[in-house]
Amino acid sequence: MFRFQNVTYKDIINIKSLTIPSKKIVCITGESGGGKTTLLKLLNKMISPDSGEIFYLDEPLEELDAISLRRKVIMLPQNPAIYNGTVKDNLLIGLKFSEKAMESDDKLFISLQSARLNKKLDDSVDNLSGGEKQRLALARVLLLNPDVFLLDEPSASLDEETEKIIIENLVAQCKQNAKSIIMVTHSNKIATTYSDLIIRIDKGKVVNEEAMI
């Protein structure tokens, strides 16, 4: 799905060969600091790298429309806006921004179950908290429906038993439904439970893929 050649941004990814596969749950893990979120960056072209090619679906990113990609290929980022209004206000803009149709309330409160908010849909933003205003951005990203969700610490605002819940209904809606999942996660048993491929970066580099049987 995704491919690497050479890959270099400032000083913080250098990736000389690197394949991503498609319709696959692909975790991404290392040390603080050593470059995952760049990696994401660069996926939906939000940055773009000062050497080397990076190429989705064979076909060169630079190439490829970015506003078109990035409706094919969503990042959802660790610390995600949030838009003053209501929940319904904040699924929706999705969709306009993405210029989709208007869902209708009962496709929206189901967005809302499937990340575990559960909040009505005239409910104020302002009084979620921040692990509630983390699984608001992601029903709004689930709604969106892309080929390739790119999740940056999803659940880094979940206690524990919440984050195995929509970690768990995320990876089988994917799965279901064909889509692509790459994760940027700080932890190891996710990454080992749910994976079906583990890259480990450590300053900027791929020091080791792992395929999970």
Second form
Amino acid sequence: MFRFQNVTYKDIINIKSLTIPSKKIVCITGESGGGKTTLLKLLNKMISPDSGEIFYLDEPLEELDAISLRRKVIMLPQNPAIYNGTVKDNLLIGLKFSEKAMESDDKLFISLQSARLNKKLDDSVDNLSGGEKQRLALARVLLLNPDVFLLDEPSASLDEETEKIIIENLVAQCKQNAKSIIMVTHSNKIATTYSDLIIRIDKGKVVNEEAMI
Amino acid sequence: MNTNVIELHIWQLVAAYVFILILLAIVKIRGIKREKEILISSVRMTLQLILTGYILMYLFENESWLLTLLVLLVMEIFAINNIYRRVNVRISNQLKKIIALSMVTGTVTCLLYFIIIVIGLRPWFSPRYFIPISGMLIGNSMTGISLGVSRLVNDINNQKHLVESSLMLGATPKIASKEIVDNAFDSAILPTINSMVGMGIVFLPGMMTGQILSGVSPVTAIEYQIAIMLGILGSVALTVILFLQLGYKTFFNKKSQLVFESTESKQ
Ligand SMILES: Nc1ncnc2c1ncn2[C@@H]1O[C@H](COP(=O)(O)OP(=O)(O)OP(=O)(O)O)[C@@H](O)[C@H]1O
Ligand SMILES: [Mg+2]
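Could the form predicted in complex with the partner chain be shown next, to go alongside the form predicted on its own?
Below, the chain from earlier opens the complete complex, with every other chain and molecule after it.
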């Protein structure tokens, strides 16, 4: 699905060749500061390589329109932004930004449940905890129903139990709907349990690729 | 002009400097180290106004479209440079060009409309009207745009994270920065709008006061004041809108990416 050819970005990323398969769960691991977030941002064209090329479904990213790409390949950042207003506002804003049709409250509620966020739609976001904000942002991305999920440590501030339920749920949904997930995680357990492929990044280079069976 | 205007004699003007002496005495006693600034600014004011007086006298006696336009040009250049100095943030060269372009386009458009349609000035370049009116439009637009620039640049820098998140959710740069642009517009025109609210009650605007003091009937003065206030509002709004519409784009590149100036915060 994604193919890297001699890609460099500043002195942060330097990847000679890498292929990320589609409709799989791919985990990216590695030390802090290794370039994982930067790698994800290259995939949705939030940044562009200084040299080399990245292909998405065999088309060079350079030739794809960044906005339409970002509506299919959606990134959930490490510290997602929460907008002022209610839970519902925050769910709908994604649909508004990507010019998709609004969804019914029922549909919004289902997305909250998938993200295990136990809040009402008209609750204010002011008092949400860090982990709740992260789950709200996840629900927002789920609602957008992208082809590719780029998840940057989606469960970093969750307890192990919630993390397990959410990831399990996510993986099941993606398998069912033939979606792709590329997920950065610090948890070896998550990586080995759920992924089809683990890519290890260190100092901007791919140091290990491990296919799981 | 009316004949019963009290002409100020030199000694009367000198008497007004008593206020400066009082101020100097106060800061001296309280030990506030501002004597130098107060002296310099009052001397500057005096010299600048005297100089302007003679220049205006010369211009009024030698009416010419060329000279009038020259004065307009000088005022624009002065105002634009003043904006660059006043804005308390670093601005790119591209943004500087946009500031200059919006100032000139916005003020000149409103000025022409005002001169030709609103007051029907004949000849259109008559310096007695043209110069003070353009001065007021340019001065107020300068203040407005300075506020708009500071707010826009500050907000984009402080809210990079939010803008970036919006882009990641598929927003176009325009939508991702809409709130910031709207806020900048707001803060740029609010002072002008607020000054309209207090006008005539809280304070008498400078132009009107000047006209009344020099013998014009208050009703005429007020008519001019109303017209000029509307003109100022139009000019401020137009220059600021032009600036913002072109300005926010300089923070994004053709690939709809935020352009960082080496300070992207580590997540
Ligand atoms: N725009 C940028 N300009 C310069 N350096 C950057 C930029 N963005 C990130 N970096 C640097 O690049 C390196 C990789 O950053 P990145 O955020 O990709 O790491 P990461 O693997 O996601 O780390 P973590 O696990 O802590 O999130 C870091 O040293 C970071 O400081
Ligand atoms: Mg990271």
